[in-house]
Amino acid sequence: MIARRAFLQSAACLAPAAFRLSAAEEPLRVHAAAHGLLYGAAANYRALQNDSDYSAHFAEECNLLVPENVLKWSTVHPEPQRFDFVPGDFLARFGAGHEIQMRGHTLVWHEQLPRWFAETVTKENAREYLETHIHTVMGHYQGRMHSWDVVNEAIHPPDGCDDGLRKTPWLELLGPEYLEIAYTAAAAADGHALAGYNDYGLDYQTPEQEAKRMAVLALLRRLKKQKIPIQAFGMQAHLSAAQQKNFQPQVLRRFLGEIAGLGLKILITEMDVSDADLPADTEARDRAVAEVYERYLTAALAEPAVVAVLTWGLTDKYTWLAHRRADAAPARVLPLDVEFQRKPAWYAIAKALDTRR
């Protein structure tokens, strides 16, 4: 305990005063729980298996876990008649052993489909494959999931489809009805987990993102009007420090308020902050990234319907944003650095969580 307290005091001293909290700061899961929220992160399956430091810090900081990849079609459904639950079951056991709830990602998406999909799935059998996949995967984890991203990234106005729908294999095979099919199947497979719709590119005040916000709202309103069983919305929040000139808190609050008005719970599902266009100076980068986290989450958490915040990863050691910088400097985009030290971003998230009343 003495060594742990010394570590926390050392980490706190490294944080800029604007984001510094008490010297012996509680984990993010405690900050979240104190305000009726969950804090979690996308979990790297291999790292949880093989990196004891990573697994220890994940268990300490998080009370919600979402798999990065292992419940996507290409991994969990590798052959037409075969499912592979070994990685997902490992994550479920890890969560249960550390009082961490789990959410599922994702049941319907246009990417990471298995190789067999294109040559096997046709207009005649697509509904059967979709329903079987949802019933099998959700059924396997029935009663063990907090929520599911049932449909992921179905809106893309530039594709020019009616209602802003993205041109995906599911749309081509089943038409717009694929959404109703998916949510109806999800409700039958596990009616206790929150069934959500998840999307990105909704954060900034630009013409493109405003058009997408309107299309997403229209989709959610249609689903609710048709009494489709959807209970939640996932706001991915893949942010960029260089885009902050386009961030307007009142726009985000209004958008989330309209979603809440439909009776939906809201989760910030995949939050991270790219530092690709920031200066190389570590202190300046950390400060800029932390400011993005704090401003965004303070605005988002003003909406009472927000029930959870998840970052897309916990540590810079395991992030999809690695190697994005032209100068090859290591990315510093998540709450913990590559050595699992708490960064200004961690303190900014804690500060924002503590603004929740």
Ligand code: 9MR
Given for the second form:
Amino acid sequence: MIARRAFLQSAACLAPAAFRLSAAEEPLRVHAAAHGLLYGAAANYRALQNDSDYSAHFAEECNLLVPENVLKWSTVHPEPQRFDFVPGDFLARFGAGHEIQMRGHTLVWHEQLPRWFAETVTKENAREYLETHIHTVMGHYQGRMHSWDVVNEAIHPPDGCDDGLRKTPWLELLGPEYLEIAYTAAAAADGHALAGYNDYGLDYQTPEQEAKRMAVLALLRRLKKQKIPIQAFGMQAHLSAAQQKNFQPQVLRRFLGEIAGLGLKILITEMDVSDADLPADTEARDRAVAEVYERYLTAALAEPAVVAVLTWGLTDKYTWLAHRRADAAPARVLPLDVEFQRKPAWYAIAKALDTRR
Ligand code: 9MR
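Please give the corresponding structure for the form predicted together with the named molecule, as opposed to the form predicted alone shown earlier.
Then the entire complex follows, led off by the chain already shown.
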């Protein structure tokens, strides 16, 4: 498949118009670029090393890459005084070799902390560990990152903390000031990468998600008012076909509009559509998933502050949503299937990118 498309693309320069790849069949990065956008995906490090079909399709479809896991603390900071950039550097080299920009994920998160963290980091040394981590990791990729998820998933109103903050090790060690510390350290480490705040569970018209939207907006307003250096917002967009009844385009538009009004750029950072609760029939499932992609992205891309769309993976062969179905049918949640064939979801994303003015 990839060979056929590569042949078609190289032949297109020489061939009469009738033989050219039709515009609709161009890779997603081309659809995106035609409208001043980036399209990318979370990259699976092992697969990019070992599965040449995967890396070929990744290079074909994407002009933006985010490591799915290897820049998280547990991988990049395996011991208190040791950092491991081998996997991250592999991905950076892959990106640079294929004209794919890279974004970083993530510097401050309550998950994927290394085992040594709990027994080593105290209220007394937490600030130093946080600043050193940010300086070292961001510094290592200085000038090479499009953007960074500096803080990830800091809001969780059900925890009952002030301002809807999530009860995390960072909040317990440093108090709410940990956000300010992180963004200030990030600005010092790499002033060029967009420093972002990234979160999920903001997509639907439900009381829980409305409360979370309000808390996220309040946080971003507070950071801007305090002149904390933050330039971007990441809307993860982990969607579910079963939740489609709660999707209201105008709610999404309004929320993104409020964020844009703060002067922040917006990235759709981790989009995928769970099919766990859909009936088994493949065609019907693909149609339902595609419709979710198209409606969501068409609404989101109407907001001019949106600069990039990333899916959380490219192919159903590598997705964190595998094995979620009661009937054990393989998940069909991403643009390409397990054999790298384009699915209705791929065409839905292309179509939505093309709606961008
Ligand atoms: O897809 C990621 C999965 O492979 C990891 O096991 C998991 C824990 O590190 O993180 C998943 O990615 C998450 C991302 O880092 C933050 N937003 C939610 C994503 C899905 O859980």
